[in-house]
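First comes one chain, alone, set out as structure tokens in the form predicted alone.
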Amino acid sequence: MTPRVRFAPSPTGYFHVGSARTSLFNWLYARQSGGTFILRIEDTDAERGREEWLAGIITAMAWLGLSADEGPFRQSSFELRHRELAEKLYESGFLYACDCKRDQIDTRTKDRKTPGYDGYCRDRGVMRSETTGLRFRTPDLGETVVRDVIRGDVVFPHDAMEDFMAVKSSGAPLFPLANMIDDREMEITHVIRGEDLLPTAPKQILMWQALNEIDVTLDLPAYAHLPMLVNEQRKKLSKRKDPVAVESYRDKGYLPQAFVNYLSLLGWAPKGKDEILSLEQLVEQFRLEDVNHAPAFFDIAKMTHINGEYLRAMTVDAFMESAKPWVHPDEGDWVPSDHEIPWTRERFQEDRWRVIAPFVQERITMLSEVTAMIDFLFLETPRFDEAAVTKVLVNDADAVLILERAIEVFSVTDFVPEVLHAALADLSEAMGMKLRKTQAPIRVALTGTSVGPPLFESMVILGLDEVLKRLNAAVVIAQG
């Protein structure tokens, strides 16, 4: 049978990097095996069914290029089928009514060695009502084996499993049952999901086997539980403490292809030493059985390095197009949230941007860094970094002299990078200083900061008049 996989996220307000990794591995497996990739939104929780959250999942996946072959489907649209099969399970004795409250269960089981529900209502013949849920009657003997492509066989003894709740008092099936029914209905062949859902697998297998007895007989899907993502303390990524929203990385200027490349390395490794792989190479090399079950470190520094490699490999035109949201977005374009472009549209000059772009491209690792690196070109006065001004202009006793001598030299020098560089090198030698020493106050005067694009190319773009104007203004600052 042709493989059929599904990605079934639950809306949480943003797209978690763990969900993105799960989506990617499902997508890669489908593409590598010639299978079908299905998007199914687990939206039965009304509090999580907000339209903007559903749209966020779809938008984030589209940004990553993970297009679904079928869907998006909403789990809520299958509720009638969920209830129908839940009723069959109840009528056949696989489910039974339970009216126990949580505090009652806790009181009864506080001294038990085996945690969980104690089966109190299993044989009491509790009548169904608006206050009763339905529990699955777990077999007393034997075990359920989850045959996992990544982890091998994982054994769950039945005497360590409780009679778990399968249906709410409202009649709506809970996640394990609804999720399993959807997998049956969609003929899913491989359930590829996070390690945190492994404990639900034996429950779903037991209910699947029960439905095989009373409904259509279907083969169990293969399971593959992906390794947990951890932070630098090797603790599970925290939604509150760790940066886990995919949207935030888009806003910072990570390229989708670089982000996907890095996600692929979280639990899986390509052949050879090269970790920079195109999507086509990932599809060609990816094998589900090669995924490691050990926790995967979500290393932002490594991801940022990979993003920088992708940026430098782009053509200049492609780089400029990718940087557009941080430089001069057109009306209606997507723009990163909470990112300010300090210059007006009228002051932006495309020709200046095109000249400086190749130098910026070589120096950044995220597109969000572009704005601060080029703002001096489009502002009437540069945005001064206070620390740089204090260190290089105010506290350096040589700053005024360097600036005044530079004004003299540049006023009579041909305004091309090579000549400007040679002129300042000669001035540095004459003053008994290193070139780096004389460059520092000039760079701060012109750009407002101590780092940025090449100094002499920047001077040419600004032009002689603007350079002299800013150098004179810096003399006043340095003099206090």
Contents of the next structure:
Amino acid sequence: MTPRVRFAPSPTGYFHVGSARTSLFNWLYARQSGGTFILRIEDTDAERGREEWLAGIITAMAWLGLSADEGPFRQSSFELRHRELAEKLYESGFLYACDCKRDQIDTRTKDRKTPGYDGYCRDRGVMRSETTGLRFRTPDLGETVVRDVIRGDVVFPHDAMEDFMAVKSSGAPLFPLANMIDDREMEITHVIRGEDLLPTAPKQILMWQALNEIDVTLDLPAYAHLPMLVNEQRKKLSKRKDPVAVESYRDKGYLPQAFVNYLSLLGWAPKGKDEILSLEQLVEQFRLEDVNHAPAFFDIAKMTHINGEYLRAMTVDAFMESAKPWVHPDEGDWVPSDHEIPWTRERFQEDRWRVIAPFVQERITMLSEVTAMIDFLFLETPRFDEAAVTKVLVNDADAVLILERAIEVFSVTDFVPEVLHAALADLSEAMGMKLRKTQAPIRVALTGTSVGPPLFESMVILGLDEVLKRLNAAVVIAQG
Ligand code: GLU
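Output the form predicted together with glutamic acid (GLU) next; the form predicted alone has already been displayed.
Next comes the full complex, this chain leading.
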């Protein structure tokens, strides 16, 4: 049977990097096996779910290039079917009515060793009403074994499992019921999802057995629970403390292809040495059974490094295209949040950007760094970095002299990078200084900071007039 896999996110928050990894592994598995990748939005939690989170999932998946073969489906649209099968399960005795309140359960169970519900209503023959939910009658004896592609057999003894809720008192079907019904209806062959869902697997398997009794008999899907993602302290990534929203990485200027490449390494590794792999190579090389069960370190530094490699491997045109949202946002289809572009549309000059772009491309690891690196080209006065100004203009007693001599020399030098370079090298020698020392105040005068694109190329782009103007202004600053 050709594999059918699904990614089943709940739209209850920002699209998490862990969800992106789950989605990718499902997608890869489908692509390499000639199978079908289904997107099912589990939107039945009306209290926590929001339309904007759902839109975020769709946008993020499109950004990552993970398109679904079927869907997106909304779980809520299958509710009638969930309710119909819940009734049948109830009539057949797999579910029973329960009218216990949370505080009553807590009082009764506080001294029990096994956590959860104590089975109080199991045989009380509670009449159904608006205050009764339906619980699953978990067998007393035996155990349920989850056969996991990644973890092997994971055994759940029944005496440690509670009679879990399957239908709320409102009549709304709950996760273990709805999720398994949908997997059955969609003929899912492999459930690939995060490790946090492993404890729900035995409940779903029990549900599947019960559904086989009252409905058509189907094969159980194979399970693969992907390792959790941890931070530097080896703690589970926390929504509050760690940057986990996929959106935030797009905003910072990670390339989708680099991001996907990095995600693939979270719990899996290629056989060869090379970790830089295109989607096509990933489809070819990825093996679900080779996924590791140990927690995977979400290493932002490594991901950033990989992003830099991707940026440098691009053609200049592709780089300029990708950098658009950080250079001229009004032309892109989205604007990175929390990112300001300090120049006006009128002052922006495409030809200057084109000349500087290859140098910028060499020097950054995230596209959001582009803006600060080129703003001196489009601002009337550079945006001065105070620390740099203090260090190399105000506090360096030689700064004024260097700037004044540089003004003299540059005024009569051909404006080409090599010639400017040679002229400043000669001047430095004449002044008994290192080239690095003389470059420092000039760079701050022209660009406002100590780091940026190569100085002499930048000078050529600015042109003689602009260079002299900025050097003179810096003399005034240096004189205090
Ligand atoms: N909707 C569930 C969640 O987002 C996932 C269900 C599944 O993959 O089985 O946690």
